[in-house]
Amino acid sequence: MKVGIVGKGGVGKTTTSSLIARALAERGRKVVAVDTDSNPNLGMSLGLTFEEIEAIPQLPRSLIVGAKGDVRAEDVIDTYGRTTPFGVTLISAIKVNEAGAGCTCGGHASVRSFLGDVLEENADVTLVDMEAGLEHLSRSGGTLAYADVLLVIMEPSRKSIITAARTIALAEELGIPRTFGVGNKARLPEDAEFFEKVCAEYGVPLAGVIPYDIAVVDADRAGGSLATGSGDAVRREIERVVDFLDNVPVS
């Protein structure tokens, strides 16, 4: 399965991506996580230090992966992937290292090419943590054109849910078969009810609602991962989201 995780800035995409990747790895899945943020931080949420993240080689821009290129997906994983403390293989796809270096379109093309070639023998789940916004769905070819599933992370606000509805429409145009919303930072039960009501209003199917937890906030402030044994309510809902994904058919 190839899963893209998208949403407005600040909704918690990276933290949610890391927790889903960790939960999958804990179930014995071979997980490859691709960080496409130009300011990459997914590695921190997966237990790497800042120095370790900076040392990860960046996926070359406009790399062509597959039969028409000069590398295979397994070569990309071997060369550019780094194993994190939670057993997830991390690939850093986009990074802006200098001012005036130009757009990152080539890097997104590399990610699209990689997703088109990665097979079950390379990874049980390939998870892509996208940068904020909808531009990756409007690029020529679409960065996530080969995704099986999109998860749109949402805050308990109408604007965030409207963004999810717009994402569903763009995903359908790209041919991505399934898009679901995941509510985040919910102060239960009021926010859970809000997500259910407003998502139904805008036609956004819900895969889960993750509660607000100060342990997640503390981990983000520390620039690290959610500590083992903390955030139990969050972990339970993440497990439900993973169960949901396990039941999504992949053609």
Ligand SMILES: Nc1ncnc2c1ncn2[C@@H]1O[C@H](COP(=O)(O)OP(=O)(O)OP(=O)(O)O)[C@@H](O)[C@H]1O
Contents of the next structure:
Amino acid sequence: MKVGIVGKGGVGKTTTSSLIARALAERGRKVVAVDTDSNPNLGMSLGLTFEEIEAIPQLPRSLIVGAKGDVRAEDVIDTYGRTTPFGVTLISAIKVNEAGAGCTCGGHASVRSFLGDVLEENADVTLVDMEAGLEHLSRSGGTLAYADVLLVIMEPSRKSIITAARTIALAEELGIPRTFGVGNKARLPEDAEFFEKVCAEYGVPLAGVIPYDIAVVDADRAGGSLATGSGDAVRREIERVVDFLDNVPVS
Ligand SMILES: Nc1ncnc2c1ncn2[C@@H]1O[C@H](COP(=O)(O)OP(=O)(O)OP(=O)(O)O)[C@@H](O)[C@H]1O
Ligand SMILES: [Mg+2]
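Beyond the form predicted alone, can we have the form predicted together with this ligand?
Next comes the full complex, and the chain you just saw is listed first.
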């Protein structure tokens, strides 16, 4: 399964991507996580140090992956993938190293091509943590055109739910068959009710609601991943989202 994680800025895309990836790896799945943020942070949430993240080789721009291209997806994973402490393989696809270096379209084209070639033998699940906004769905071809499922992470705010509704419409145009919302940072029972009510209003199917947990904030401030044994309520809901994904039919 190929899963794209999208949503408005700061809603928790990277945090959720890392926790879903970890939960899948704990279930024995082979997981490849792709960071497509030009300011990449997924490595930190997956337990790498800043120095380790800085040393990860970047996926070359405009790489053509596939039988008729430069390399196969398995070579991309072998060459550019880095194993993280929880067993997830991380690929860092897009990073802006230099001011004025130009647009990142070439990097997005590489990710699109990689997703098009990656097979079950290479990874049970490929998870792509996207930069905020909707541009990845509008770029030529769409970075996530080969995704099976999109998860739109939302805060308990109407604007982030409207973002999810817009994402669903664009994803359908791109031919991505299944898009679901995931509520995050729910502090009160009222927040969970808000997600249910407003998602229904805008036609956003909900895959789960993850609570706000100070343990997530502390992990972020300490520059690491959520420690094993902390954030129990968050982990429980992440497990439910993973169960939900396991039951999504993929053609
Ligand atoms: N469930 C949660 N409980 C508490 N804090 C959370 C939760 N999820 C995310 N956060 C906090 O919200 C902030 C933003 O999270 P994160 O970086 O994952 O968002 P993002 O959507 O990837 O942001 P960006 O748009 O910049 O890529 C971080 O400080 C993180 O610790
Ligand atoms: Mg992020």
